[in-house]
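The data below hold one chain only, encoded as structure tokens and taken in the form predicted on its own.
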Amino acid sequence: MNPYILATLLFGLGLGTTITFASSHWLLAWMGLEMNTLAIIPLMAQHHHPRAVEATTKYFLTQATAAAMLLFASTTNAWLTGQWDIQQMTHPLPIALITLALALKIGLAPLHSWLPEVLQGLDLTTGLILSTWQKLAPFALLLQIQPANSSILIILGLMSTLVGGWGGLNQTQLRKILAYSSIAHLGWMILVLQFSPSLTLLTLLTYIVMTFSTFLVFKLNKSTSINMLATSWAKAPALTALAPLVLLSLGGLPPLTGFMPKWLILQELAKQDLAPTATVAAMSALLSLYFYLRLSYAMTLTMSPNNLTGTTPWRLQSSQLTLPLAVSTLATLLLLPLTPATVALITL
């Protein structure tokens, strides 16, 4: 792609999200979301492959549906209450509609089925943008409306953690596994949204860091399916040793960064007398952990054929940037000791 066009599209992507962040009026927020969608569509379809075009079409249709629903709900809110202000949402009907529209935008279960299909059709770089940056603007709106319909959020959150766990069990394609992982993580964020918005923000931040390093590991190894992971030891031995830790951090195992948000969310849910909800969420994390363990096993404990093509790649110099990967991997593995400071910041 022409670098000027790429720069324009990335600028549009950033501007759309920034407009949504900065807006207090529903029309402006909707406009930011639309800019966001329109800027990523050419990036998704840049490889003229039928799978990419199909994924782009599916993405466009779902995002257009969600945006239309959002516009309809905000107009209904203005009609019922005379308010266009995002902070002044009082009527339960528009609040429920907007919550569902934003759930469709980010891919929460049961409105999730487009996400694995779309992610599977994209290359890893665009998939990374879709899994991280594209979640920011809808989350900014969800955090601002402070929904009064708590049961909707808890149902969406629990369904997402369960679907994100069940859906990924049978997959062999890495991008689909990452899509289900994304659905499960978003479920955790939504569960705690109404009780502690700052904790939701912290979870979103750690999820972005962990997903960033996971996508970059797969990009460096040029892996798109579980079978292709077996040759990764020959391409980057040191990284292959660290990759299972990154995956287990995504799963939320204790000595790693990914444990922090899960721990704090379970604590918050227990404080709110939602022990059954917390139990179901914790059990669903085991489902996700199973497929992360599968990936770890495929990467480190299986050897590819010991022939010349399998063993030479580590001698060849890679032209890919490794600094972002190094920084995000370190953050994914080693930030758990910062938990007390983080909790102090959250409770300010």
Contents of the next structure:
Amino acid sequence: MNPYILATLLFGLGLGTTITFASSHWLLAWMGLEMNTLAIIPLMAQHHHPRAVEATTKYFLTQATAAAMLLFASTTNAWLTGQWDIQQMTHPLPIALITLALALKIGLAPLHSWLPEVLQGLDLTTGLILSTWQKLAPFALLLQIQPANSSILIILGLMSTLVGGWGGLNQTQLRKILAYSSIAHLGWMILVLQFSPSLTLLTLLTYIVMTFSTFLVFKLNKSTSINMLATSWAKAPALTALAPLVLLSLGGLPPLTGFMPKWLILQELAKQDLAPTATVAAMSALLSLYFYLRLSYAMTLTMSPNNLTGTTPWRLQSSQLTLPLAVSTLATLLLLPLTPATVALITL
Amino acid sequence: MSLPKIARLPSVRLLSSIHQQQQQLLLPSVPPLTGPKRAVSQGEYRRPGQPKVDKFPWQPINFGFSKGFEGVKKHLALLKKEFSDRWVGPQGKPILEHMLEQNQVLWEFRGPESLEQWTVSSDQEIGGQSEVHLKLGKNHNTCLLYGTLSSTPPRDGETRYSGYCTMRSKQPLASFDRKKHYDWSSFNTLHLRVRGDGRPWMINIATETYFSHQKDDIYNYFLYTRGGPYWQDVKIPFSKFFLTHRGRIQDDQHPLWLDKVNTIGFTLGDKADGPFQLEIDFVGVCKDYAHTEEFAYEVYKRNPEI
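Show the same protein again, this time as the form predicted together with the partner chain rather than the form predicted on its own.
Time for the whole complex; same chain goes first.
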């Protein structure tokens, strides 16, 4: 892609999220979200493959619907309460509508059907941007609304964890697996939103770091399906040794970083007398863990048939930058002991 | 100076037939309600190649209760199979099989029910004169696609070229006639065992598309057959398939994505009139580890800045 256009689009992406972060008026927030959508559309379709164009179209339609719902809800709120301030929403109807609009934006169940297909049509880099950066702006808005006693958030959260777990069970395509993992993690984030928004932010940030690592691992191996991970032991043995740990961190196993948000969320839910909810969420995390384990099984714990028997082939240096991968892998694996400091840092 | 030829006067018999027709027009008899006039159901002009319609559209449909019952049973069985397949693994196969498989036979012709998965067509649909038939070979081991090619174009005033025959697999369907796709992403080569007659065939692979203007997007590659009595193992990597739309090679080429393949087909259109036959033993996919090419064709920059 023309470097100027690429720079403009990335700048537009950054600007959109920043505008949404900095806004206290609903229209400005909506504008930031629209800028994000419009800036990522050419990035998604840059390869002109029909599947990429299909993914772009589906993404645009869902995001436009969500933005329209958001605009409608904020207009309704303005009509009912007389002001456009994001943090002063009191009427339950616009709050519910905005929650649903933002749920469609990020891909929470039951508004999740677009996410696996869209991620499958994209290349890994654009999929990474979609899974990580595009979640920041809607969450900024969700954190500010803070619906007080809303059961809609619990329903969205539980459905997302279950759908994310079950949906990812029978996939062989890595991008679809990451889409379902995204849905499951978003479910965890939404579950605790009304009780402790700082935990939602913590979960979002750890999810972004872990997903970043995972996408970069797959990008280094140039693999888009489980079978293509089979030869990573010959190409990058150190990465093959660390990748299962990254995946288990996504699954939420101690002593890795991914355990931190899950533990704190379950603790918070138990404190709020929602023990059955906490149980269902913990059980559905097992479903997600199954497909992460399956990925690590295929990648590291078994040697699939291939023609690389004998000595490892000539390991050429990869053209991809490995520093981001190294830093994010460290963060994915080793941040659990820093839980108190992290929680203190992110308290809203 | 000869006199110019004058058109002859029509004979008396012709005049009387015209009179009879006029009488019939003046006193039209009401026909019994046996079937529709062609004008009603097909429009005034029947394209050569379209079958003559002498029934109302609803007449061939079987509205019987047993047919509905069988249909419901079949679809519910397919639905149950879909649910139970999920417990086994992706696409009904355990994950170990997905990881270990290097060859998969998709179509082999071992019984009459295997012919049900294929559709044959030729240019008779547009009014041409080629014929094509599909039958099982000897000992029910192979399938034989045979017929005659005729490149005489149909006389409908707009078709200029003709003469093709094709065999295409039917779209796989899940319960309640939903489209199902083949997932060949663990493979990278198409493996056929054929015995042809020396003619150049073309293999067409159609993938799942989204927009309606992409519905004729097909990825093609050639299959050159040798005519001998010996079987021919053909392995074509999927990276060699190029994109065409309605038979025209597109400028903007991209590799074939293997995760949602709908149909595969074989076409013959080599402008050589006469009989042809192609015997197919099996159609399968395999994984060639030595083949690392992603796409065989370069796309040159169009409208380059000078």
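In this text, rigid core is short for the largest set of C-alphas that superpose within 1.5 Å between two forms. Bear in mind that the values here come from a model prediction, so they are computed numbers and not experimental data. Numbering follows the first chain given and starts at 1.
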_Superposing on the rigid core, I want to see if residue 6 changes position between these two forms - specifically a Cα shift of 2 Å or more._
no
*For residue 342, what C-alpha shift in Å results between these two forms following superposition on the rigid core?*
2.5
